[in-house]
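Here we start with a single chain on its own, the form predicted on its own, put down as structure tokens.
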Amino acid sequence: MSETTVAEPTVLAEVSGGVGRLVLNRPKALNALDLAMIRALTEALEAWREDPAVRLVTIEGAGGRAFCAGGDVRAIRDNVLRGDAAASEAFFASEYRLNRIIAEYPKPYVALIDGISMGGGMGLSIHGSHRVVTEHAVMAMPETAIGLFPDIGASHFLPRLPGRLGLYLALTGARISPGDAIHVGLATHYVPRSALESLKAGLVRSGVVALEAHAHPAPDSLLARDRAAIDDCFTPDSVPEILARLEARGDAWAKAQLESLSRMSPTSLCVTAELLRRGAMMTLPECLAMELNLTRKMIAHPDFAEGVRAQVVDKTRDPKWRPATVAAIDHAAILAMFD
């Protein structure tokens, strides 16, 4: 008779000492979020919002590897080529859902972010109230290279950033280092991963003034090395203006971004930079409103589905945008996607 193999949770969460632990236990997709994920954490957080035997919460990782690498969206564009928009909406509605209850969570909401955070992840991490990196984190918004847009609350969160570090991030969806991460702001503390274990221990013993004892001098930062040309080129919230400024530079610098915008969906360029230009002055449930209220139109334009069959699906790393460059957008047509 064989055994029925019992699948293990993709969310860990268990109180102890006063620490309600969260671990997203999905290593082999690099804790990539999937609409049941995002349900066990909104119950877990839900559950220990009013529990006294819990002071604080962690959340982390397994395998390593991946903090968490964001939304399924594979998952995604299978909804949207099988027409079920309901399960499409269903995802990003709770996912947003949970990322006000993070930002408005009445108790310390530690993030130990080791290795990979983008998109979702990002979503899980930043509205936090602490926010701690290790020499192996990686942040980014790739949204753009797949014909989507910084979502999870970015639209608040990135244009607050100095200067214009939210646009040139949001639109190249550049790698940001632990150093980075800790000058911008997006991170709070920067542990080493050898501390880790004695970071969650001081945690139990002492709550968050653990984090002051165990941090240590960031990294270096790349982004506050090329700061003046990230303010001078990207001060236009309009993408054509952006890219003749980065023309007229010439610089290897500007020919780098541009060679890294010319990958990214134009549509994605467009609606991305006019997102943040009033996320600016939005709070954030405005924001997420503004965000969900966009994926509907976004994800169904033809653009996310090849974006993340070149990027996730196929790996060609070859879209086929429609309209394929800046030069054919509408600015029109994007402002409509935001009614």
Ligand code: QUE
Given for the second form:
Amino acid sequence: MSETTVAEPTVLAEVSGGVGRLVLNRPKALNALDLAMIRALTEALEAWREDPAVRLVTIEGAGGRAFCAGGDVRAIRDNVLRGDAAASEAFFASEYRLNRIIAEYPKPYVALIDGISMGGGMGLSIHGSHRVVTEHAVMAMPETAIGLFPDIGASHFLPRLPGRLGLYLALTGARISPGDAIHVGLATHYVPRSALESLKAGLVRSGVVALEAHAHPAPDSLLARDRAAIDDCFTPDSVPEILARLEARGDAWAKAQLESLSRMSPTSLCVTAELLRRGAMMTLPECLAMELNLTRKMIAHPDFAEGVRAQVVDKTRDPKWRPATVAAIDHAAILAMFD
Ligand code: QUE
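Form predicted in complex with ligand QUE structure, per the form predicted on its own context:
The complete assembly is shown below, putting the previous chain first.
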């Protein structure tokens, strides 16, 4: 006798007690976003926009390890290697459109971040009205490690963080702890995992005021400790100048930053610094349009296929970047990518 396997949906969307509940349900891939998930999330949010049965929306990740580890860069790399530019374009355009829908959503949108939230996962949470982190939340924008750049509206929200934190996070891909996330405003409420079920019941019972009733004092921020050094070394908008400041500083912290930056795509680093410089003066829709244009240039650059190979596909963590050093980057070629 043959067994029939019914594939589980990768996004669960249900309405109950006035709450529209979204669950990212691809736990084996750490809930990494593919185009079908982006479409399902968009469809649910559009359907709930005017639906009086939905007072607020929650979004969470299934599986207990990740909220969402990012976009499906493995599939995008496959598209690139097959020469299918249209498929990649459809992915990024749909993803950024969803980011904008979340940013402009007329009802409370509560992200419950109880695990890894990187790249595309940040885009599903940061633009919402309420961002809850537990002690298991780990945030980052790690795209310079795969020859890409911080997208999903990062060129809008990162330059608006205190001091030079945004550029530091964008270039180094540094992990942001729950305490950091609250400290810099990326998260709005700290709720321990053990209180999440009670919070969800409270959201059904009384709406977003339940957030205040369940919030605990945030843990200490590690970024706050490093803030003076970050602001000092990451003041320039130019990557060669930032590297020179870190070299001159020369302490253990500066050496660790230089080590991180030495592993990133030099092209990604220079593109990212220029991206945040421009994004500081632009609206979110303008930033998303700038990022969409930049994806076309960046995924065609050899560093993207090589970076995803080294970090995600083969996991050899030995990308061979072209050019291999920041010193060898032609600044005019970086600027041309923004045309
Ligand atoms: C840097 C990144 C990403 C990454 C690893 C990096 C990224 C991303 C993924 C990822 C994770 C799990 C998956 C998947 C992709 O890994 O953006 O398909 O199942 O999405 O070092 O930027």
